[in-house]
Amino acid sequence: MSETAASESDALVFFGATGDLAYRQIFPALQALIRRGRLEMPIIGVAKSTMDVDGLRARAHESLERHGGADAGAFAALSKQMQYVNGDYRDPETFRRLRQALGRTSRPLYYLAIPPDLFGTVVEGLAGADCLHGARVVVEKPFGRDLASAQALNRTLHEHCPESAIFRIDHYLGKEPVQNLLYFRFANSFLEPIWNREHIESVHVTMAEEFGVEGRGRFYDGVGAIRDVVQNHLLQVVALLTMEAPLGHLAEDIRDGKQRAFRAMRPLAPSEVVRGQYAGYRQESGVAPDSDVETFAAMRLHIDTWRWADVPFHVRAGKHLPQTAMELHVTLRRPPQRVFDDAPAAANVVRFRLSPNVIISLGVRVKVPGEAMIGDNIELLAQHIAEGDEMAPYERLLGDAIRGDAMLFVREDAVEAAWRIVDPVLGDKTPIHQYEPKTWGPAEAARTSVAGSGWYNPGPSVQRPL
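Which structure does this chain take on its own in the form predicted alone, if you write just that chain?
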């Protein structure tokens, strides 16, 4: 799925080198890549700060000690490869010094770990210093705040970079369980005959977080649950669950398949969306005292294709819920006739638990021992035990970007298609309902589920394992 080795990047430049994202994610990812022998190139940090390269190395070491530990050999290599350019992103001199630091490298990778409103400034600065020839540019989400701003951002990037050189990073797509969902669907054949409206009654997708905004109130109050996780993470998961088989195994084949799934998703209707806010949110630091930003959102999504017509997709996300979990619950239609005299047969279910542990299970009904033809619900369960050398999302995604493998990155048309879906319900288009922490959101969320079915709440094991 990647390009040839000859096109691999030969330098890594990360803007925002002194920022929080670099501290929490980038430095640990760089050390991990070096340990695997996949980062033998200049590493140049860029930021406006009074520190020098020794200060950046010290910050990197502190980051590693707090996030998994510093490996003496890998950190020595990282320190040797590391350089630092101090300067204002609006000052052309900053980019002239960067051009000098790059030396004879010809295929740099620029990682913009900075606010989106600076993307255009940095790209223009790189272009002005002749730093973009043969380059790739990695940008962090959010990719806009709505459809119009996403389109404007894409136009800005395309003024200097072709789409093939732009890598929009969403760390959620780099998670092993999310990739396993794609792999499980298309590496096995038994799902395909039943993976359609004839056999599936409904789908529930829940992203629950037990915690609140945790000191990020100022950021979160400008975003909310729909912008923060629904438009990107949850719609990406729904696309993986519902897309048709890709036409091939190349990155663009996968991304084409997801884009077709996005295009089939109907824009959300305000009448099928409920927003909630946990009690106490307005007292969080950085949150407006009259905030109507949602910390919970529940919605019914429709996919207008031959395969999925009339199958309701219940999608919700929220903070301060009873547990932290990401789970997909696919309910199959019940048998058409009641053959046995015991209780009506429960529906079969396919369950994908993506976090905190990975579980794929099939809920079925089997006969209990004895003379009577009476059944019980059990769960055929496969559980993945994480191994110590599994790649963290940022390690995987940075390594892919260096190689030019775009499969796990978000394409321009997918970004805009996802915003088109949520645009009708952004902001105050729907009222806000308060809910108590450690509950499953406001009672009003029940109306977004199909009448009588209710919401499926994730659990460690909702049925007895076989």
Given for the second form:
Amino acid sequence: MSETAASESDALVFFGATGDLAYRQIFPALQALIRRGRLEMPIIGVAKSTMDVDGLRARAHESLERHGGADAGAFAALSKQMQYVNGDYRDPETFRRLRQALGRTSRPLYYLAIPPDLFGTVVEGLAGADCLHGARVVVEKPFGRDLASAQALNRTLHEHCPESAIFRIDHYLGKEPVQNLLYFRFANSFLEPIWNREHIESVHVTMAEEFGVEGRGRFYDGVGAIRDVVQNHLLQVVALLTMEAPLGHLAEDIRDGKQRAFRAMRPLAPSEVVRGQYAGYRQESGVAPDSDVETFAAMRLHIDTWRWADVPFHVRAGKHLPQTAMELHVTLRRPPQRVFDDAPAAANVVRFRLSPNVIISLGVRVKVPGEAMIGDNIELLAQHIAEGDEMAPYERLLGDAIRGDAMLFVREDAVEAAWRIVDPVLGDKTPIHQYEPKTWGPAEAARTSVAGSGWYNPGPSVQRPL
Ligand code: BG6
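Structure of the form predicted together with 6-O-phosphono-beta-D-glucopyranose (previous: the form predicted alone):
Once more the chain from above appears, this time first in line as the rest of the complex follows.
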């Protein structure tokens, strides 16, 4: 929720109109917004290609067919509203033509779905053609390559736009189960008294993907897992899991709370990070034959606050792992005494499964029916069954940006704070270990878990019966 009633944008311009992100995410989001009646404005794609506007419409149609299906009415509206400006981002003429295409609109939203090294060029082009009055600018991740480049990018953007006009996207923040982390923690009273070092032994966060770089080798080889998903998606999730209660419910209260959580995360130590690369990665198209870019990273993170001191956070992400799932496991301390004569009590675990399905569960021990006081480990579990009409992250985030609601976007200080955490381990500061596809990364990853106690792998997607 924004503090002031912000005015809605009256045109949507997306740079990178012929690119991969537009194809996978933006066209479906535009169609969804049109179906909800939330996008009655000119939609202008910008890119440099041999396509004309009909070519762009055809590409939009193909994208929709591939991602959930084209809705005849909404696609007709999208086609009608869509314009295309073809040109080089370094050529001022491109921006003059864009200015013309914008006509009488006065509050455009620019979505930069382009590589980060072009953000500055495009914003300067927009400023040069007088396109930035009343505008909002949405920028994709990764926001920079490290702390220094993120700071430089922030300076460039701020030369032309106030912070209130800049919307840094992290699509994880648009996901329902990610928002629910914040909601679940602070809309209930039972969790907060135990959500600290007195009761929590460790936290494991895993983002596993069964697939590889899927034709994105050129992009990925310049980035690697730490820049691609740790600096943003994973640290955002950890911030939501660990932040203090916000002082209020306004966007800035929540962003302030998250910012303090980032500031408390200790910069990663190279000795507590293990990087891996799946066998066969160097043969992927667009990847350097001697690449030492990581497709897997496991790390131990520390949060230096009274609440979290000495609680280890194990965070890992990787491609070509045995399954696709994102889970957070919060392990509580064991009971202080062994009262029953069966196996030692297992620790209680709070499990947040964020994808591919959504589960919140509590791992507990219950007595098995019978004469003996013998127990079994079970999960008390709530599973969210998706109903057809839920908003996908890009639809949610674009809709928010159009309305000027910045709550689910990353603020300048937060993006820099997150880079500060990963900066010491970027690039080749740690060795790279090869791992076989369909395994949980290199064996060395065990080193980052507490006393080699191992990692929690994402659990079952459904509960076995009692
Ligand atoms: C993107 C990364 O930001 O997130 C990809 O660039 C990754 O490498 C993707 O696969 C994962 O997103 P999701 O929503 O499919 O979990």
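By rigid core we mean the largest C-alpha set that fits within 1.5 Å across both forms. Positions refer to the first chain, counted from 1. Since we're looking at a predicted model, the values are computed, not measured.
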Original post:
With both forms fit on the core, is the shift of the CA atom of G125 between the two forms 2 Å or larger?
Top reply: yes
Is_shifted K367 between the two forms (CA, 2 Å cut-off, rigid core): no
On a rigid core superposition, would A76 pass a 2 Å threshold for CA movement between the two forms?
yes
